[in-house]
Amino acid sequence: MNAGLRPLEVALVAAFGRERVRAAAPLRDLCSWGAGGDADLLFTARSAEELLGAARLAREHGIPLTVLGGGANVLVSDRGIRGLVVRNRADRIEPSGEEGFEAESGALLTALAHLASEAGIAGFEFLVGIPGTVGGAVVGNAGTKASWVSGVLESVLLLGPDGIVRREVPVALGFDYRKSRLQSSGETVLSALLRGRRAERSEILRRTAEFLEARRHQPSGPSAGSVFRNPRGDHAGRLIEACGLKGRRVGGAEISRQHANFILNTGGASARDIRSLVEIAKAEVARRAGVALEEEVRYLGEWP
C-alpha cells in the first residue's frame, strides 16, 4: 500500500471499525463482469452519511474516491483502483408525500419499484428489471426505450469535489439518453427523491410484468447489460451483428450470440479481454457501417 494512505486506514477504522476497512482488497467479486483488480483500500458505507463520512476523509487525506454502486454497468481495470474505493450498501428508502420516496443512493432499484408498486404508485415499474443502485441510475440516466430515471427524478443531494453538500434539480444535471453531467463532474450522489403517481394496482402489476418480460430474453451470464449506446436511429446490437462479431472471443471474454450489444465473461475473462472486444467491436462498426459506437459502460481505476 502507498504510505500515503496508512492515515487515512487509521481514520476509517477509528471511525467505522476494523471489519468495515480492507487494504488490497479484490473487487471482481463486486461487479457484475466478474472481472477487475484490487481497490487500495476498501470501506462499505450502509448509510448516506457513512458515505459522506468517508468522502470528507478521503478529501481531507487527499485520496482519490471512487464509489462503487451495484457494479452493474462498470469495468474495473485488472490493474484496480488506487485509493480509496467506498461500496455504497447505503440503501435506506422512505415515503416522501404521497407519491414519493427519498431513496440513499446505494439502494436497489429493484427494491425501490417493489415498494412503490406496494404503495400503489406507479411510474418506477420500468426499474423493476433494471440490476444496480439508484445512485448509479441517476449518475447514467438508467431507463428503457420509453422511460428515464430523470422523468421520474424530483431532486437529487449530491457532495461535490469541494465537499460541499447541494440539493439539485434534473434540469441542472445535463440529461440526455444515458448520460448526465455527473459522469464527469466529480460529484457523488448521496440521495434522491423521486416521484410517480397513483394508480390500480392492478395497471401497476400488469406494466410491471411487461417490463420483466423484455428483460427475460436478454443473454444469461456475467455481463454488464448493454456495452454501447444506441446510436440515433438504430441499434448498437444489429450494427455489431452485421459485421459478423456474434461469438468472437477474446481469452475469455465473448460477444454475446444472442445479443451482440452484450460481452459476456465465459471463465476466467481479464478486464483487459473485455476491453479489447469494446475496441474490436467499435473499430468495426466505425469501418464498416460509418458510426462511432459509444459505452453506455464506464471504467474505473488503471488502465494502459
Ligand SMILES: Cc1cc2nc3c(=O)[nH]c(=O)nc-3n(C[C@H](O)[C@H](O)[C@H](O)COP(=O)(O)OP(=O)(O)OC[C@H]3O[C@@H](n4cnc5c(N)ncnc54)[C@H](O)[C@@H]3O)c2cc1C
The other form holds:
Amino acid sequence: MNAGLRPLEVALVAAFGRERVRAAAPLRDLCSWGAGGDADLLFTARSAEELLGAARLAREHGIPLTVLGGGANVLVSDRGIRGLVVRNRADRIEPSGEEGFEAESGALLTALAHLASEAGIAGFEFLVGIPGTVGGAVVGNAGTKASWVSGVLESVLLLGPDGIVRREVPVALGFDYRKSRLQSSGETVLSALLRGRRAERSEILRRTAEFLEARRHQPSGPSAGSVFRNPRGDHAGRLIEACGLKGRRVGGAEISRQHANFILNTGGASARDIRSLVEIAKAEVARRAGVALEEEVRYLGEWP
Ligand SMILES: Cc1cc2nc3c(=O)[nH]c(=O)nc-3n(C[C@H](O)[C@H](O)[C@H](O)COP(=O)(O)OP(=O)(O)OC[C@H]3O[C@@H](n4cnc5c(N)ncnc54)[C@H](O)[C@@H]3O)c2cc1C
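Could you present the same protein in the form predicted in complex with this ligand, rather than the form predicted alone shown above?
Now the full complex is given, and it begins with the chain already shown.
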C-alpha cells in the first residue's frame, strides 16, 4: 500500500472502527459487471454523515476519493483504484411534504420507486427497473427514454472538492441525456430531494408494470446495462448490430446476442476484456457508420 494511505487508514479506523475499513479490498463483487481489481482502502458508509466524514478525512489526508454506489454503471480497472473507495450504503429515505422524499445518496432506486408507489406518489415508476443508487443516478442522470432522474429532482446536497457542503438546484448541475457536471466536478452527492405528484394507486401500479414489462427482454447476466449513449436519432445497439458484432467475444466478455449495446461477463472476464470489446465496437461503428459512440459507463481506477 502507498505509504501515504496509512495515516488515513488509522484515522478511518479511529472514527468508525477496525471492521469498517479494509485495505486491498476486492471490488469485483461490488460491481454489476463482476470484474476489476482492488481498492487500496475501502470503507462502507451507512449514513450521509459517515459518507461526509470519510470524504473529509480523505481530503484532509490528500488521498483521492472514489464513491461507489451500486456499481451498476462502472468498469473498474484490473489494476484497481488508488486511494479511498467509499461504498455508499447510506440509504435512509424520509418523506418531505406531501409529494416528496429526501433520500440519502446510497438509497436504492428500486426502494424509492416502491416507497413512492405505496405513498400514492407518481413520477418515480420509471426507476423501478434501474439498478443502483440515488447518487449514481443523479451523477449520470439515469432514466428511460421518457423520464430522467433530473425530472423529479428538486435539489441535491453536495460536498465540494473544497470540503464545503452546498445545496444545489438542477439548473446548476448541467443535466442532459445521461450527463451532468457531477461526472467531472469531483463533488460527492450526499442526499437528494425528489418530488413527484399525487396520483391514484392504480395508475401508479399500471405504470410500474409497464416499466417492468419493458425490461423483460433485457439480456440477463452480469453487465452494466447500456454501454453507450444513444446517438441523436439512432440507437447504439442498432449501429453495433449492423457491424455484425453481436456475439463477438474477447476472453470472458461477449457483446450480447440479444441487445448489442450490452456487454456480458459470461464468466471470468477481466476489465481489459470488457474494455477491448468497447473499443472494438467504437472503432467498427466509426469506420462503417461514421458515428462516434460515447460511453455511458464510467471507467474507474488506473487504466494503462
Ligand atoms: C441490468 C442493468 C440495467 C440498467 N438500465 C439502466 C436504465 O434503464 N437507465 C439508466 O440510466 N441506467 C441503467 N443502468 C445503469 C445504472 O443502473 C445507472 O447508471 C445507475 O444510475 C448507476 O447507479 P450506481 O449507484 O450503480 O452508480 P455507480 O455505478 O456506483 O457509479 C456511477 C458513477 O457515479 C459516481 N457516483 C456514484 N455515487 C456517487 C455519489 N454519491 N456522489 C458522487 N459520485 C457518485 C461513481 O463514482 C461513478 O463515477 C443499468 C444497469 C444495469 C446493470
